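Here we start with a single chain on its own, the form predicted on its own, put down as structure tokens.
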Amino acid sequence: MTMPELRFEVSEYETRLTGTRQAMQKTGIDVLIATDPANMAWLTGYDGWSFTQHQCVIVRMDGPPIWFGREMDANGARRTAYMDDSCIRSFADYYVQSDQCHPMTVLGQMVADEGWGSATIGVEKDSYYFTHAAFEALAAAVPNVTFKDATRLVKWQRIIKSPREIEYMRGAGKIVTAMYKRVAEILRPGAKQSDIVAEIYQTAIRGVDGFWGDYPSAVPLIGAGLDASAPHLTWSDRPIRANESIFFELAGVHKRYHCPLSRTFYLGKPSQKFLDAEKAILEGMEAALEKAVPGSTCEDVAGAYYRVIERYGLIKPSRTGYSIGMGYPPAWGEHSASFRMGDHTELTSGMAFHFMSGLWYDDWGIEITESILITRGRPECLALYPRKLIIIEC
């Protein structure tokens, strides 16, 4: 088998996984066992939709990392991990879905050959991808194993990106830029929504000045007239109205890397309601971005924007910010650092955030985001689209 085209030089995985072991050292994990898909793509440059079934990557004090999966992803990991053959290992199909035999006591059996039976292992009980079962699974096959919470310790290892992974990022934010622009365009009263859809998911793939659109880690969000109050919702056949706002919760991606952005429209004249809420969001993301340099916390971004907004009158009870890189479903947040009260974190350059800042209330929402790169000075807009409500005559 030919060897995979790596999308980081060796030495970066590598640079990647020292960081890795000295955090596990500093808990005092001997070894640790990845399962968030993300984790094991930056730790070792596996890339495939196989996170439907139980994989991991282990990481262990000295030599490289070890794929583990399901044996007709084996050849997926060959594909894309920078690891040789011997790393890879696998569990046989019949463990797949039984309720006779889990995958989690193949690992443990080879956590036992390989003289950890005793040793103390991170696993990430909160991550999506590590069910209940899978732990019990596991711990009954190496009773003498103690485990310990490492579910946010490879993701605090990828919040400072490298000059490769910013690239891929600001390729991220061109594709969403042109998502957008596409929006402005067919954006009309009697559009149907699933149509706007179809030509978002055509730009976002087709992606733009060379950077392919991957898949998004969430499918495009959008909230229009009263369904505005709530963040999360999907679209439906339901035509675009005249004099009715609609917000667009999207994420441009690249090999991985997202993007996400956030714009109201308003199809018509808008209210005062709306213009207010404009005036208020956007200067509080002044405030904050001011804020947003190497030195401050992240409690003080959040603080900048809520002083102001609050002054408007305006109440944010969620966070207003999270770390930002590589991501797969279901989410493209990295589950680190927010913008939030209480959220020390100092920042440095090399971060990545996305500042959400939208509001939602009972009957009425607005979502204006943008998606930085902590620099020297002010921070980097990773998309370049108007920071502002869109009007659109109609």
Contents of the next structure:
There are 2 protein chains.
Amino acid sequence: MTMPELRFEVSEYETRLTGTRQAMQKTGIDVLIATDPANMAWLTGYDGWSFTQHQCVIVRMDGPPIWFGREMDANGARRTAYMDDSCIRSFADYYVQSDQCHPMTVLGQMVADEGWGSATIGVEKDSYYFTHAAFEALAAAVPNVTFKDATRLVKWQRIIKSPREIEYMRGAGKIVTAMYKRVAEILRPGAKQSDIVAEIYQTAIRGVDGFWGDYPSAVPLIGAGLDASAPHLTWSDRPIRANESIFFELAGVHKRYHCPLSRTFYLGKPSQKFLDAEKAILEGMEAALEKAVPGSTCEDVAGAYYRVIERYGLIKPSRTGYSIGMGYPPAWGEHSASFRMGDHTELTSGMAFHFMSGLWYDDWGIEITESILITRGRPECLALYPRKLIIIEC
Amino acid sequence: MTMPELRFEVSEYETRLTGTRQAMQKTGIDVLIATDPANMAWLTGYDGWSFTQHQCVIVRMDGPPIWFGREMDANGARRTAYMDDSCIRSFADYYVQSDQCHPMTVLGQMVADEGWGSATIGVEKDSYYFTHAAFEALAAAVPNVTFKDATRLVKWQRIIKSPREIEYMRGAGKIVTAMYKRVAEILRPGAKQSDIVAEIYQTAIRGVDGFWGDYPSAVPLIGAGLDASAPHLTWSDRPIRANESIFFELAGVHKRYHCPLSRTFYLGKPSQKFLDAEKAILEGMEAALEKAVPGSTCEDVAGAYYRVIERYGLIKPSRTGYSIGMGYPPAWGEHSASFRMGDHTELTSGMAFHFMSGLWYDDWGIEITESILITRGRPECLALYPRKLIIIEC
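Switch over from the form predicted on its own to the form predicted in complex with a further copy of the same chain, please.
Shown next: the complete complex, the earlier chain at its head.
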């Protein structure tokens, strides 16, 4: 079996491992079981659409991480992860969606065999795909283990991006810029939403400038007319209508690294409500991005935005941004820092955020966002698409 | 707020509710909390990319189902679900990815307020997105509730398709047929995998014959050359190579209903190993599909396939099919019946399966599958693409 084509140097994976082990030591965790697919990929390079099944990466204090998953996906681990075959373990297929047995029982047996039957083990209690049944089966198999919640441990390790990660995210930024250029070319009254999205996908996956497009952790989200009151609806074959707004939340993606971006288009002459909201949002974002520098906190950035839009009579009960980097379905947020009141995370060069300034009300909504890299100076916008309400004349 | 455009008659949702309540009664469950997004959609019509957050549909013995989720997504429920506003409840945004509090605590409070604080409540312990932390928070909020596992309850309710569901799946079958026709048009040595996938998406989302394309629960899966040893890898910009096989696992999708289909292409003159495997698979599928009639069991179908391929010296340690219908990421399988030894589910007209005959070995793999509808007679193939190894001359 040939060596996989890794996306990072083995030394970078080893640096990530060292950091993770330090965090484990700080929190008294002997062994970490990471089930979040982005954490698994970040730790090992493993990349596959296998989070339909129970699987994990085990981080131990001695020795490389261990990949554990469904037998048929072990070959995927051999093709993508940096560890050798002794670190790739699996469960047989009859455990899959069985009423009689659970794959996490096999994991528990392995934990015992490795001598960790009385250890303190970190599990990602609130990460996607770590079900209650998974925990029950694991805990039953190793009743003397002390389990500790480690949901955010690896996620916090991921927050500062390396040069190569930044390179991938800049590539993703080029891709999403191209996606919006394509939208602007074809968005016209009468066009079907599904035809627009088909073109978005074509541009997204083809990629740009040698950066091929990976699948986004979330599909294109659309809010047209009354549907713009909801932030997370998808498309149908409904036609684009004149004298209506439509927003998109899209992401360019390269090697699992995301650059999300939202833009709102108005077909026709925008109502004063939209123009006022645009003014408020753009002024708010300027104020917030002034604060998006090392030494500020996430709360500083969020507060600057909320204060401006409140002056315009607009409220936003939701957070106004979150850390981004690599992601797997269903989400591209890293689940560490958020731009919200109460989040005192201090910004550092190398962090990246989707400044998610969107506003949604009873019968309308507007999204104009920016994905930014915190630098030593002013934040760098990862995409380069005009930050404004885009008017399509018709 | 206008009435949402429902995908099924309200009477069909009410029939589903009746069946679900009967199943609850049989298993002693007073209240059901359904967290699987496909179950939520099947019960209420709710459709949104909000399974990034904790959310659920509550089925009670009196009154319509209740949708519960993030505040900003409640508007999505108002746009897509059939129940009125009194059945749409939510939690505030500060509960999202907070270290201090959990949205399921709010759900627990609601359960208590509804008078269910000592009830027997079914939860989907092993469904995607129902995390261990979610259960912990819920259980802590209502300590006198008896929880029972109901992971498969709604999934088994979904196994027999209604006429309209079948209509959507037939539409999905037309879409996936068109997707493979497009692949055959453009698959050539030197073409980039990403460019092929870009075209697949364009065809998939445009749709066919008035059936617009919805997003698939899983992205296109590809196995080229050595990567064909793994069933669940995705693409890169690697070029298609001559004298190599490449399989795709794709799905056409309409209104969340899936028609999956896998095909293997060989660029050049196939090796004898591939021709022998094709022969075995096709003969095995013929034998298995002969059994895919009412009265047979899933084990009968699976056994017929395994016996044939074993005669050819091939083994398949994994199940050879699963129930299909509606789906949300990360998977399109319904998690009820599977074509495997030990599954004694009796086939009935209206069931649908992806006959997943794929074989993966150390350094090669081949997938030629079929999505079928069980009828009163012979099974109906939902897609109409030649069932064979597709040879591309070059």
